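First comes one chain, alone, set out as structure tokens in the form predicted alone.
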Amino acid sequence: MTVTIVGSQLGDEGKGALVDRWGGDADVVVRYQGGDNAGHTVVEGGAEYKLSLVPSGAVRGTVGVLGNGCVVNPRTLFEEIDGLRERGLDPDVRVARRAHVILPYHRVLDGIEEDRKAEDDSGVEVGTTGRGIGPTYEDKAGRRGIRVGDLLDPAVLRERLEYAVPRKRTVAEAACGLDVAGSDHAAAFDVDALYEEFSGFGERLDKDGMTINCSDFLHRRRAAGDRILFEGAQGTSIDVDHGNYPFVTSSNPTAGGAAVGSGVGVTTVGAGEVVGIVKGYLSRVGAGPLPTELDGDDHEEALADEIREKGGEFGTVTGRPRRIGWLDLPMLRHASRVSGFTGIAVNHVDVLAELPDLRVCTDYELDGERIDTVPTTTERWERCDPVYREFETWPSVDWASVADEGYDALPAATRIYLEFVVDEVDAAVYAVGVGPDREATVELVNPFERTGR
């Protein structure tokens, strides 16, 4: 059986907590896209684990796989693995040989590109993490990338570097105006230095038996009866195909990406559970439209500050404060349709407790017309005015007791809020997050225990 976890908004929905919780019932947890731009915070017994690349299931002792749809920075990978081992864990992480490698020059070029967009009024500043994700996917599509499998063969690695590095140096110098030799980035464009470092990563990957033929590996595990959980990074509205382009990531966080990014067939992924993770409000790091953003007056800004502080809304990877907005149902409808949610998990309802007011965007007004989903172009989305429904807020309660007692122990106003969202998205509530810890979850359905799919 398979379960696919999908972010239904703009990322930061709390996917890691659900992956961690249900990952305990999985035998294999697979990241199918993205790289170390995806921050997951997992809390267990009060201990906090901040992961940006290693699959969240590593904290539960399950096999973690970085699929072929991922882009992998070996520096980050081994830093995280070594950090988990120092804390007494023993993560079992496998990496697809077809996954592409983030090289230091990708990060340099990423930073230059974003800086130039920020300085140029005609450019679109996306607000990337600067981790080299986009440039690596560009090289993948341009057929000049270096894959994990290439790190295992020194001759092939040197050949690939000798082809790619001079071209990247030319781009940095001629197009971006960087004086490579006179900068702090000279080593990022030095074939010999890169070869020495990354062939070393290849030796460690090989020695530790970490690399796999991802499709074959997962096929055999599933044939043996293993349960597989697919973990998406980021969220639907920053999907490169289905998000608000160009304010998007460079891969597909939606459920279809699980098949492409792992080599597991669409009939297998589609026959399993697809759970959309929803935050009870919205947050966003970086630029791009946010129709329900709380930034209109002093009252809204105070609300945003309160939610931000209570919810810890600061980027796991960047530390940047996130923009805050009310829950946006047109966004959720779009996410459910694109990925085919069988259920949803709604997180952070505890953060909304005791707010002076509470709203949900039910539709948009665009050019005099009411619409119930996200427009296809960013320019039209920017012109949308939210149509709100107001809800009664709820008191702060003993959320740990609520998690123990179950759904009926939630405040009545919280249940009204949740049931409204369920009706609008047309997917059952599987879980409700009432705190950051794995146990601070009201679980109604364990997707691995559902029958009939």
Ligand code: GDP
Contents of the next structure:
Amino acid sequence: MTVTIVGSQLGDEGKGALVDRWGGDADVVVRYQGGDNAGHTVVEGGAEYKLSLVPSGAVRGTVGVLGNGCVVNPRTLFEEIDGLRERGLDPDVRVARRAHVILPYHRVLDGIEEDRKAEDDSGVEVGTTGRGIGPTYEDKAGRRGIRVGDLLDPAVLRERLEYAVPRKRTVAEAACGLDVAGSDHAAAFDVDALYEEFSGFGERLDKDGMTINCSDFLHRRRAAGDRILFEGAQGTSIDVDHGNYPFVTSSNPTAGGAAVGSGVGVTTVGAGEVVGIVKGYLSRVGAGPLPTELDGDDHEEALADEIREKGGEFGTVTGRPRRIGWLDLPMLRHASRVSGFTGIAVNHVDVLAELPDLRVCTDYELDGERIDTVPTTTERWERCDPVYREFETWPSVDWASVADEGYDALPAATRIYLEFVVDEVDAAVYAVGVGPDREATVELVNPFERTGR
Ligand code: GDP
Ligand code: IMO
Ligand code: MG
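Next up, the form predicted in complex with the ligand in place of the form predicted alone?
Entire complex below, previous chain first.
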């Protein structure tokens, strides 16, 4: 039995909160893509945890796995594990030996590529998190990556570094114009320094028994009857294949990524539950089009400010204010089709309470035609005009009691809004988020309790 949690919009939909909620019913929580670009928030009884690499089951004490599809920065991983230990948790994290390692030069290259794009004023700056995610996946595809398994064998690590580092240095110097030796980044391109630090990480990973053959590990856990929760990071519209390229991350947050990024068969993932996490409006941290963005006039900007303040819409990883837009159904239809959602969780309905108006984009108008899903090119998507349907807003109520009492206790206008969304997306509502805390969720279906899947 597996449950896969997928971001259905642009990331930050509240995936961490649902992984934490249902993580109590799982035995293993597996991240299958991305790295420390993710920022997943778990709130338990008022205590807030912001997790970037440690899977969100950690707050429940569930075993966490970073699958082969992830890119792992060991510096961040150990800092995060140590920080959680100081707060009294004991995260049990296993890392796939096939996962790729983010090295310091990947971060440097991520930064300078973005800086160059900004200076050129080319309009192609992505606004990445600067964590080296893209450059690490580039090296993976370019067959010059260093994998977690390589950290465990000093001779192999040195050989790999001696091949990769001079090539990366040439890129930094010749293509990006960085004077490596004269910059603050010399150590990031120094084979000896990298060898020293990263063989040390290898020793710690080995000593703590943290590395696994991910496919084999999960196969055995499943054979023993364990329940697996796949924790997607990012979201469908920033998926490298299905998102609005090039304003995307470099991995596959969509459900297919769970199979590829963990070594569990597609039939297993597909026989389980796939839950799309939906924010009741949109937020976006990086660059790229956003047809329903609330930035057209003073009224819209005031609405965006109100939502941003009420929803705490500032990036978990970078602290950047998130751009805000109305819920976009063409985007959700696309997400539901790409991942095959069996259910959805709609978060942040408390944030929408008492807004002066409330809209949902049902379709787009593009070149005089009405379309109901996202165009394949960013240039066409940018030209789409949203077609809106107005909804009645709802009052702010005692959301904690609503969470206790259940779905029927939600304001009538909230239920009308939710039922409209569900019909359009063709997937049942499993949960409604009415606040950040684990308990602030109206649960209709616990996907682990669904039978017949
Ligand atoms: P993730 O990346 O998808 O895990 O989401 P983030 O943690 O980056 O951002 C979601 C933010 O919204 C966090 O601060 C959560 O604590 C918070 N959150 C999650 N669900 C809800 C909800 O239903 N209502 C409110 N008000 N906040 C929520
Ligand atoms: P979670 O898991 C929201 C965005 C960045 C940028 C683009 C590429 O918390 O939902 P990258 O550093 O990945 O190369 O940046 O993707 N981005 C996210 N936006 N939530 C995230 O993760 C994100 N991870 C990356 O802002 O636009
Ligand atoms: Mg986040």
